[in-house]
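In the block that follows, a single chain appears as structure tokens, in the form predicted alone.
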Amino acid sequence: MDEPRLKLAIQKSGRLTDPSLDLLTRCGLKISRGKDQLMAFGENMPLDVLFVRDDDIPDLVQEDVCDLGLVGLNVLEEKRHELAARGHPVRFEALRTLDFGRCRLSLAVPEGQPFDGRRSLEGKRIATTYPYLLEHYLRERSIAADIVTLSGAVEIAPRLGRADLICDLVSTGSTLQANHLREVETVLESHAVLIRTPVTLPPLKNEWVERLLMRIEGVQQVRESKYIMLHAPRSALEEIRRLLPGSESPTIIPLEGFPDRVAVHAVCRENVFWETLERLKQAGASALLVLPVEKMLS
């Protein structure tokens, strides 16, 4: 009998696309894709991805047509007070949250135009594609406004007179700067996130899943962490430690025909900077080598 297939959804075409694959490719899956397919197929895993809108993720994994799905923290809150607007169970679960996708849901005011929290959004117009999180932003501090949905293009609605101010994703915040906009308070930090299914899945596709998890695990924790091997005087070990950045105890080597001398090798779980290399070597380090860790399970 075949092995059970898991079913990951995850963005057609948006910022989340590129990071998700590349997260699936660092766990170790191969994909075969044709051009323009909206299914890639696992060639060494059980595991198919289907391309999908985003906010298609969460029903699709609500509705167990997919078993995971891989979606903005943004599209799945929408989704959660959406369905609790509407009198629906919120079904899916969170499993992970993930490294990527990191922006936040902002609102903004033309620029030059005063922003006093919650007396400057009463009784205004705040345009929107994101209504439901918003509405709960307004309702939970008691601030009576209109939200205007939208379906694109948020950051104009006020220059046509559409809206008083907007709510919307910001990254870097060029788009509002282009716009003439001002980012003046933040509704929601937003993250990629990996969900499942509510259905219980078949001990084969749950193993699966395990180490799939287990996998994401290993790769977000190498994404910064560096390892490093140098040479120290023992006297200077307590202050070496010290500055090793994000590191558990590292491990200590006797150099042959040096008794005042170790090697020293640590797994720094943060990044490491010029400027922790000549504290190092201020120190008393010497032979310094940083090097990349492409796997890591602890």
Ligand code: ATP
Given for the second form:
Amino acid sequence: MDEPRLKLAIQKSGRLTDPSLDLLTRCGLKISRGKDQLMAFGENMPLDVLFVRDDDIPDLVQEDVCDLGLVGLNVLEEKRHELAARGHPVRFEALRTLDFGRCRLSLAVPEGQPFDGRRSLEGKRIATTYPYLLEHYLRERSIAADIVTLSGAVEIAPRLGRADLICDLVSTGSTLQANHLREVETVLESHAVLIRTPVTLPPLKNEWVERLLMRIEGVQQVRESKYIMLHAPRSALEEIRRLLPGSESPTIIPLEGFPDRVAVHAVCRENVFWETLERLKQAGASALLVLPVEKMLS
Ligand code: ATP
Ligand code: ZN
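Following the display of the form predicted alone, present the structure of the form predicted in complex with the ligand.
The complete assembly is shown below, putting the previous chain first.
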């Protein structure tokens, strides 16, 4: 019998595509994908990747067409509020926060227009492509405003006289600036999320979901981690341990012929900067070496 294969949906072409493929590659997946193909076959894991519009990912997972999906929290939360508003159950399950796709859904007003919290929102027209999220935000604060639902180009709505302010995705703020808009409030902090189907999977598929989760965990930990090696006088060990950023118990190794000195090896869960190395040196450390970590499994 053929092994059952997991189906994972990712964005076909957009801001999440490259980081999603990069994550899967780092998790060890090799896929063969022709240009413009809807589906890619996992060559070394029972996992196939489906390329779709990001807005379709929650539905595909919710309806069990795909077992897993990688999608922005903004899209996921919009879907969640839409389902709730329509009285439908929310059936996808968020498995893990991912370390890419960071952005925020924010309110922005035309430059020069003052903003005074809710008073500046009351009775106003707000243009957005996230009507359900915005509706929820306004309702929680008992603000009565008109939501102008658009399918794109939200940032030009105030200039066209279609809205007084906007609610849109921002990362660096340069699009807002180019359109003479000023960010005034965050509605949602967003990042990519791994979601799964509500359906109970057969044991073999479930096992692969668990393995993938464990590998994602490892990949994300590794991105920031460094392996550091140094020599130090025994008397300075306490201070050196304090200076090592985000490390658990380091390995202490005696140095042949130098009873007062030891070698210290440690995994640091944060990046190691020059300043840290300089402080370690001042504390008596020598022969400092910082190495990237390739893989990690706890
Ligand atoms: P699709 O054709 O798949 O519907 P799209 O135009 O909706 O594409 P993109 O602009 O590629 O989508 O953004 C995809 C996701 O990337 C967003 O939903 C969001 O989660 C994330 N993202 C990260 N930074 C930004 C940003 N600066 N602006 C917009 N989205 C961002
Ligand atoms: Zn989209």
